[in-house]
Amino acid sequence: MTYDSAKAAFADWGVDTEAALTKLAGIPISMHCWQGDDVVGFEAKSGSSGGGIQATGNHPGRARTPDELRADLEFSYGLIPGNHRLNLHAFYLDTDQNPDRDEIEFSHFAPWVDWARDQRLGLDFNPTFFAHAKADDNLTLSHPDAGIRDFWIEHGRRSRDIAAQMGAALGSACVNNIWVPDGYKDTPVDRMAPRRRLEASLDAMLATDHDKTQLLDAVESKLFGIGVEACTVGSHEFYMGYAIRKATLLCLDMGHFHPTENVADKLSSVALSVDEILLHVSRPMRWDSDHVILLDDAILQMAQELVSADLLGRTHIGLDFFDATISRTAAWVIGTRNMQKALLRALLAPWDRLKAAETSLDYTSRFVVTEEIKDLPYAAVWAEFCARMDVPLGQTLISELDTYQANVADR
C-alpha cells in the first residue's frame, strides 16, 4: 500500500498521519551505551562483577574501546530515524588517567561530549554503583560502614556535577539516573536501618542544587536481582516516596517489577504525584533479564499510555537492555526502532473516539474500535517516516546490519 492510500485509510477514522509523523520526529530516545560492550565499561582499574548485572553470550564484535563503541553507535544511529540521545554510565570514561569512582571529573568524559556535539546528540548519565570492590557486599549507599557510604556519596556528587556540565555544554538537560544494587540475598532482620542510611546518603548526594535546564535527577527502584533476592533496599515504594518528597524524576524500569505487573498501568498513577518520569524500556522474560524489546503488547501498551494520558512531554524515554548472543548494533537498531513503531501506532489511534465511548460507558464501541484499528496500514506510515528520514527498511536494513557485523566480527 502507498502512503497516500494509508493516509486516506487513517483519515476515515479521523486520524491525521502527518500530525503523527511530525510528533514522532520530535520524540528523542535515549539509547544506552552498555548494549555495545556487554556492560564492561572502560575503567583502567579492574572492577568486579556484582550488582545483579550480567550480559550473557559471546557474540563477536564487542566494542573494547571508546572509539570502537562510538563507531558502533554512529552506525546504529544512522539506521534509526529521528534525532536521539545517548545514555552513558560513569565507568565509560575516556581518559588516559586512572581515577577511582570518587575521583572522576568532567574532563574524563570530554571526548564523549565533543562527539555528541558533532553527532547532534543529547547526553544522559548514570553513576555506576556496581562492578567495583566497594560494591562487593551488594551494599553501597546503604552500607553500614560510613567510609564506604562516603565513597559512594562522593561518586554520586561527582556524577551529578559531570552530568550538569554535559547538559550545559550541549544545551540540553542531562538526566542523571541513580540506581544502586543494594540488598540482601537472604531475609534481613532489619529493613528500616538500611533504608534510613540510603535516604541519608541520597540527601547528601543531592544537597547541591543545579540548574534544571542542565541537570535532572532521577531515582530508580528494583524488585530484586542476583544476590539480593530477599530484599532490595531501594524498592518501588521507597523511591516513589522519595521522588515525591524531593521533587526528583521517578524512573520506571520495565524489568524491575514482578513479571505479572503492567508497568504501563503505573504511568498515570505516578504522574499524579511526580512532575516528570524516566522510562527504562526493557523486556523481562522472567525477571530483570533485559532482553531486546519487541513490538509486543507490553511495548504497545506503554506507548499507548504515554499518548493517551498526554505524558510524552513529561516523560524521558530511555532503553535498558543488553544481549551478547546477537549483533550488538542490530540489538540497538531493532530495539530503538521498535520503540518508535510502538509510539507511531499510539499516535495513529483515534483517541477522541475511544475516550468518548469509554466516558459514555459504551464499552462495546470501545472494544470494536480497538480491534478494528489493528488492521490499519501502520507499515505504510512507518515506511514513509523512514523514507523522509533517509533510513533503510526490510531487506536493505538487514543487509546493512549484516555487512557491518561482518566488518567488526574479528575484534
The other form holds:
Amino acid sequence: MTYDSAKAAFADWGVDTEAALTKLAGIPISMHCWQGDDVVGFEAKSGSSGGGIQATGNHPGRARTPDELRADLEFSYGLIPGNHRLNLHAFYLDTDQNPDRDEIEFSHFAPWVDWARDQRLGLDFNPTFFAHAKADDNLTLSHPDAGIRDFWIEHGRRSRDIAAQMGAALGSACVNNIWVPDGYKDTPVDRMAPRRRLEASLDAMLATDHDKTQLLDAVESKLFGIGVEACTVGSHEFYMGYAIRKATLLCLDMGHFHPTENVADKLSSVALSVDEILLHVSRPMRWDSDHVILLDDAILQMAQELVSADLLGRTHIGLDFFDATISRTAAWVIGTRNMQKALLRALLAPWDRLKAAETSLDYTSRFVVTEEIKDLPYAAVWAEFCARMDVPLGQTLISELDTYQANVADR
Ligand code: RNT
Ligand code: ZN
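Complement to the form predicted on its own: the form predicted together with L-rhamnitol:
Below, the chain from earlier opens the complete complex, with every other chain and molecule after it.
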C-alpha cells in the first residue's frame, strides 16, 4: 500500500498521519551502551557484571574497546530513524588511566562527549554500583560499613558532576540514573536499617544542587535479582517515596515488578506525584531477564499510555536489555525501532473517539474501535517515516545488519 492511501485510510478515522510522523520524529530514545558489550565495561579489571544482572550468550562480535563500541553505535544509529541519545554507564570510561570508581572525572569521558557532539547525540549517564570488589556483598550505599558507603557516595557524587558537565557540554540535560543492587539473598531480620542507610547515602550524594538544564537525577527501583531474592533495599515503595520527597525522576524498569503487573498502568499514577519519569523499556521473561524488546503487547501498552495520558513531554524513554546470543547491533537496531513503531501506532490511534466512548460508558464502541483499528495500514506509515529519515527497512535492513555482523564476527 502507498503512503497516500494509508494516509487516506487513517484520515477516515479522523487521524492525521502527518501529525503523527512529525511527533515521532521529535521523540528521542536513549539507547543504552551496555547491549554492545554484554555489560562488561572498559575498566582495566573488567569482569562479570554481578549485582543480579546477567548477559548470557557468546555470539561473536562483542565490542571490546570504546572505539569498537562507538563504531557499532554509529552503524546502529544509522539504521534508526531520527535523532537519539546514548545512555552511558560510568564503567565505560575511555582513558589510559586506571581510576577507581571514587576517582572518576569528566576527562575520563571526554572522548565520548566529543564523539556525541560530532554525532549529534544527547548523553545520559549512570553511576556503576556493581562489577566491583566493594559491591561483592550486593551492598553498596546501604552497606553497614560506613567506609564502603562513603566510597560509593563519592562515586555517586562524581557521576553527578560528570553527568552535569556532559549536559552542559552538549546543551541537553543529562539524565543520571541511580540503580544500586543492594539486597539480601535470604530473608533479612532488619529491613529498616538498610533502608535508612540507603536513604542517608542518597541524601549525601544528592546534596549538591545542579542546574536542571544540565542534570536530571533519577532513581530506579527493583523487585529482586539473582542472588538478592529475599529483599531489595531500593524497592518500588522506597524510591517512589524518595522521588516524591526529593523531586527526582522516578525510573520504572519493565523488568522490576512482579511478572503479572502491568507497568504501563503505573505511568498515570506515578505522574500525579512526580514531575518527570524515566523508563527502562525492557522485556522480562520469568525474571528480570532483559530480553530485547519485541513489538509486543507490553510495549504497545506502554506507548499507548504515554500518548493517551499526554506524558511524552515529561517521560524520558530509555532502553534496558542485553542479549549476547544474537548480533548486538541487530538487538539495538530492532529493539529501538520496535519502541518507535509502538509509539507510532499509539500516535495513530483515534484517541478522542475512544475516550468519548469510554466517558459515555459505551464500552461496546471502545471494544469495536480498538479491535478494528488493528487492521489499519501502520506499515505504510512506518515505511514513509523510514524513507523520509533515509533509513532502510525490510530486506535491505536485514542485509545491512548481516553484512555488518559478518565484519565484526572475527573480533
Ligand atoms: C538492573 C537495572 C539497571 C541495569 C543497568 C545496567 O536490574 O535494570 O538499570 O540494567 O544499570
Ligand atoms: Zn534498568
